[in-house]
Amino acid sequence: MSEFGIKVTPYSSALGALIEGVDLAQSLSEQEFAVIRQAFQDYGVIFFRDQAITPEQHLAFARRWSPIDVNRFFKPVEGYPEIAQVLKEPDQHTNIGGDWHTDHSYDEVPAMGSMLLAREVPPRGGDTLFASMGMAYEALSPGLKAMLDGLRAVHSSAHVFGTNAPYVKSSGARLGNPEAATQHVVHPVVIRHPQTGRKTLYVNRAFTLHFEGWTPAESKPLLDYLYQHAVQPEFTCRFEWEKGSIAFWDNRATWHYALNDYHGHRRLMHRITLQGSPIAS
């Protein structure tokens, strides 16, 4: 318990912390915000429970961290273009975020973090998994680390959000603007976190196409190995949602995976994505 009444409890041995003693409907003091900011850096993802906040209060809390990065492809919440709607209706089979990934790695300056608020949840299921890319990198052999430290990888949005992408076709009206899926960038495979300096693995199954200077066929075996390695149970945690829960994760330090195990039920989340800073090895 901090001197400001905020309790920070580790959520797993790998990553994540539960923040208690905070009402995000109220304005936080600089001292209170500093405690939460430190937890975010220390644990990679932070969780809040029972937050009965309005969209305006959600936006106000997000802006304490960084300017908002408006997602190009998600349908926005009506009246709030800076808040993306993450929705699955009872008759839909495909969910949003149903594979391991990190948001906006296809941008030249990737998003700093994503702040997801549960508005409606199914009676069971719909959990989100998180994985620590710092732990994943640190567990690699010295030889593989040395090899990866010199590699860069190509990330793209077109094959996920573009006009002919299967994901767009299966998502229906929940996604849009496929003509805006033109991002095609190169990032180091291993980056140093802009705030903590920790080395983290920076590729992901959803948006990474291949290593720079390698063909997709040449890249696939090593990328597949990294994808399997990075999600070992000891690097992960699993968050069970309740109405009013918030998860705020660091896109430079983590992956996440939204489980699609609640068919026949509605799940509605509000997501705000926050601008980041340039990343480098």
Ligand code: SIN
Second form
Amino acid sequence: MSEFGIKVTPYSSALGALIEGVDLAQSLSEQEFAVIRQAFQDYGVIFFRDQAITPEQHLAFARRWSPIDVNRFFKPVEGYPEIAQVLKEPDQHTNIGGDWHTDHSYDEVPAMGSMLLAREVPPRGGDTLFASMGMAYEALSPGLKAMLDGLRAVHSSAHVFGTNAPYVKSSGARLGNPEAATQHVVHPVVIRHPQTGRKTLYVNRAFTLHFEGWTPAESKPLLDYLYQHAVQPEFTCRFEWEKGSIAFWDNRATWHYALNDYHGHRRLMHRITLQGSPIAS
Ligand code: SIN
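Alt. form predicted in complex with this ligand, vs. the form predicted alone above:
Next comes the full complex, and the chain you just saw is listed first.
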């Protein structure tokens, strides 16, 4: 498909599209922006290559979508408090985002999307995987769908970003503000995407604790089933980064997983998270 000089090419059968023919250093017309917005809704995650943009241009593009939802745990880029640094140094072992998750599900109103720009990439490795939560939901049996449709789940940031969380200890100065990791929130297990209306699975291994009214032990077998079901290769795509690549994903429609297979090399990404709207079943 090519409209207003913009080419949108699906990236896998499940989700993702590569957007070509745009220079994000320039301001986009309303028509150009509409093509990109439609691709974001249709494919759940969109990719751009060769965007040598400044932090100001990154912020300007992000603000076209929504106000910025500043992440309170990630260290910001110096001079740019609204841009989070996603960094792994050659001597570090833990990466950020190295398990399947969706960003900010621990918030009352979770972030709509996250826009990640590659500043430095390792010679190989450090790809990011994405999975479609619409496909994951649709592939469940009618019986399980009916049960999940009536459930809600508790999400939290405390066990990940709070004081004494193992992830915080192994991440060093890259994370901070553990005292802000206090909130528990409840979301439907299956949500209706606020823009597309598509039903998507909205629990994730990183931040979901248990089903509401169920103990963690009772919840675990079913959550574990959903976590392995949702990442079948047929529901995923894998993005290989180059310097200047951007991935912009919809946190209500997808999960992502940052591969940690480039020890001894530096990987530096700039991430902007964007405010969402309330989610409901
Ligand atoms: C993240 O989970 O936001 C980071 C993803 C990545 O670094 O690929």
